[in-house]
Partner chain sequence: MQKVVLDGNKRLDGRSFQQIRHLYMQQGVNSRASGSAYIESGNTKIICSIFGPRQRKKKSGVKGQINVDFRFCSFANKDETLHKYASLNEKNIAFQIEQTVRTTLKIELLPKSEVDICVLVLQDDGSVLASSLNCVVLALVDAGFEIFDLVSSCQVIKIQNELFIDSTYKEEEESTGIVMISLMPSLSEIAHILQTGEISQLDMIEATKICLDGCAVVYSLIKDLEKLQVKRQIGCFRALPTELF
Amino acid sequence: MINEPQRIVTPGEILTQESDFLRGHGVSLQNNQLTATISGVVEKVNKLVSVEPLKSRYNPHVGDIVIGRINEVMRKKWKVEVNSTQNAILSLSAIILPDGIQRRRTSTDEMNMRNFYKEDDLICAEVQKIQWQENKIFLHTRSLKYGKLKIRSIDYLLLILGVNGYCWISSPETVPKIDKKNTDKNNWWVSTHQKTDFEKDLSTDPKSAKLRIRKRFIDDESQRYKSFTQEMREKIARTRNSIFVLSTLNMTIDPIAIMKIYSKSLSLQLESKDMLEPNNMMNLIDAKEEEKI
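Atomic structure of the above chain by itself (the form predicted alone):
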């Protein structure tokens, strides 16, 4: 019984009566029998028997790429919700500065932390380290491929499958080239403008200069939503529903499987909303199985 592939058990079900097996997570020893304490799938590694729950919170590992939401801005760090049992921590020293500047973080950076990330921002990050004793998860975004997730409007999509169970569907943004000659090391937020202009403004009226920068940032944020077309929304909805079909039927979610479901829905001339009907779901999965993904 214990060697059956993908065996699903319920609490109280006997896993084995053999005495030479070791009990792992989700297993208890009762009357010399290994018994399941949770509902899930039986896993066996050598002589170790455990039960993995069908649904659970994200269990982090170093190197995982995750998608999180900023919950709180604190002193020199952010709290990030990553679908785990506790919030992750993103330190100010663990992020990449705009334009890729490499320097020490200053008190000015700490005062302007919300210019980097603010509450409810979605970010893509990597798990840097885990302190199990203190139950802490530390993230970093020291690469141009990580950071704040933004909306762009171009003809193809960007799909990020977070190891923690979150997904991000959008259109990819281009990474601007770094102009080191025009980079202001002391005032990073003005590095995309001519240095001499902002040096003059900051020296004469620094409050007004910062307000103009903030206004431009807000205008850029609102402009992203105005540029979305109906075609782009349809592509995002169809991609999202392709993922939902795989998730609902407990199938592996990977880029190849998503593309197969996406393409088959087009060949069947299904609207994105019709993909979620039970009969259509089975038709899409049957087509996927025929292609032996």
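Positions refer to the first chain, counted from 1. This structure is a prediction, so every number in the text was calculated from the model and none was measured. Rigid core: the largest C-alpha set superposing within 1.5 Å between the two forms. What changes on going to the form predicted in complex with its partner chain:
With a cut-off of 2 Å and the rigid core superposed, N32 has a Cα displacement that reaches or exceeds the cut-off between the two forms.
Put simply, the small part of the chain turns as a rigid block by 21° against the big part between the two forms, using C-alpha fits.
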Second form
Amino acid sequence: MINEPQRIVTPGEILTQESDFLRGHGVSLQNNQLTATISGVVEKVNKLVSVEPLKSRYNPHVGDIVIGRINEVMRKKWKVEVNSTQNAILSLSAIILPDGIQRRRTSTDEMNMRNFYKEDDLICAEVQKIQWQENKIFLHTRSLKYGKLKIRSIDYLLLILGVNGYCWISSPETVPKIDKKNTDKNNWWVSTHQKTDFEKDLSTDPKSAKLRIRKRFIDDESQRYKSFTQEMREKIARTRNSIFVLSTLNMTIDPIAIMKIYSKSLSLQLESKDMLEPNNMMNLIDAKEEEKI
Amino acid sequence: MQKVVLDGNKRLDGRSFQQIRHLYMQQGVNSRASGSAYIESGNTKIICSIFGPRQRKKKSGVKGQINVDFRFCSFANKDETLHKYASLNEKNIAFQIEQTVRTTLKIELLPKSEVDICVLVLQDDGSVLASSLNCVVLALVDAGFEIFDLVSSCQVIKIQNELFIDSTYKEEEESTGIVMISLMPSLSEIAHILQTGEISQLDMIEATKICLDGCAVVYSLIKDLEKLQVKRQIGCFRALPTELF
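Moving on from the form predicted alone, kindly provide the form predicted in complex with its partner chain as a structure.
In what comes next, the whole complex appears, and the chain from above leads the way.
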């Protein structure tokens, strides 16, 4: 990969004198000149000029998979916090009912909203619609893929990378861990599994990145913590630190990169907690470069 | 005048009348905030944290909202009597900051959202408003807000018949008039101008000139810092490895 010379700009810098360019994100027209409004890298695609920011809130697009936390339960809808300028809206008619039947929501459903999702629940949803005027984001969970994030997997690590910068790493029968990071555009569902004797029918084909989730609701809360192994905890911590390494060094967070750093950290025999030291971080990243070439 | 001038041409800290103080600025000091900055201008130390943009707490209204919370720490000033009137002063300064931020922030991109700007003065040694504004601008950029230009601010005071730039607390005590200007150099616009006390017209013109020079110096420093920050952060930036799929 050749790095083309990137132009770095700060707010107020003049990008170009010509005015026949289309303005993208981070560019404004002042005195017939195009100036940058954020600090970042300039991107020119044909006649479109935009500035790629280093840090920003989540900009929603239809079809994005996001992870959010329920903030409020209102009449016929939930307000979900998704790391954007506003809270997203998940309406009662946009969720999948437990019985799976497509029917009209009754007043009983309205009364039982808290049985579906209540405050502080974590959900995974897809962006259905956006009202640009007011930055309103509408979510839906109309598939088995989406919904409340609780125990879903059996013996492998479940990793959901939300486009809005939140990630979800979980494993069976443990308290799931949520991690907030700034991510680049990715929309992946990956189930990376650690080899055990039990998963014979799960494939490790990261290239296909297929969806593999088996549902298994554990209703009894106490059972959740029953077989809480040290091993699983370490795996989650290691995955989380791999993502953190990528994020700190401003690299794209995608499943392959995470797995490479994960396996490199294992081969270097690093403890999860040692992965975050600057020297070790550089070792992990260098390894990634070698493998690419 | 004797209290603040030595040898006729130097101030107590060794600066000339038209020299600004040594600046130290750093971004990203508060890991929990969306953006933050810390500034040291001589002995004036200020930290600013910005939270947002996020959902408005009040339901009404369509426009974006800017909330500024400006505070002096209780230990910021050796003079205890100042603290009595601090709350009044704090509200006033907070209002000035909000006005200035409004000129530079692209608020139309944040409908129904709010921005919380928290400015905390750790040590007050004069020129608090100007340094706060510099700090706020750095924090805004750190948080990724879209702003028209980096606003640089500077303050000039008048003592007897001399104009001093970037005053210390002692100098401010002796002053009869203060002018603070915030400049947006790329757009050649003044974001904010505040004048308190007594200043004649001629002095005002002179003070404005000196102030704008000072602002230009501060602007170049802020801009250099920003460029360095971006370079450091994109040092490891890589494009999407699409060929691996």
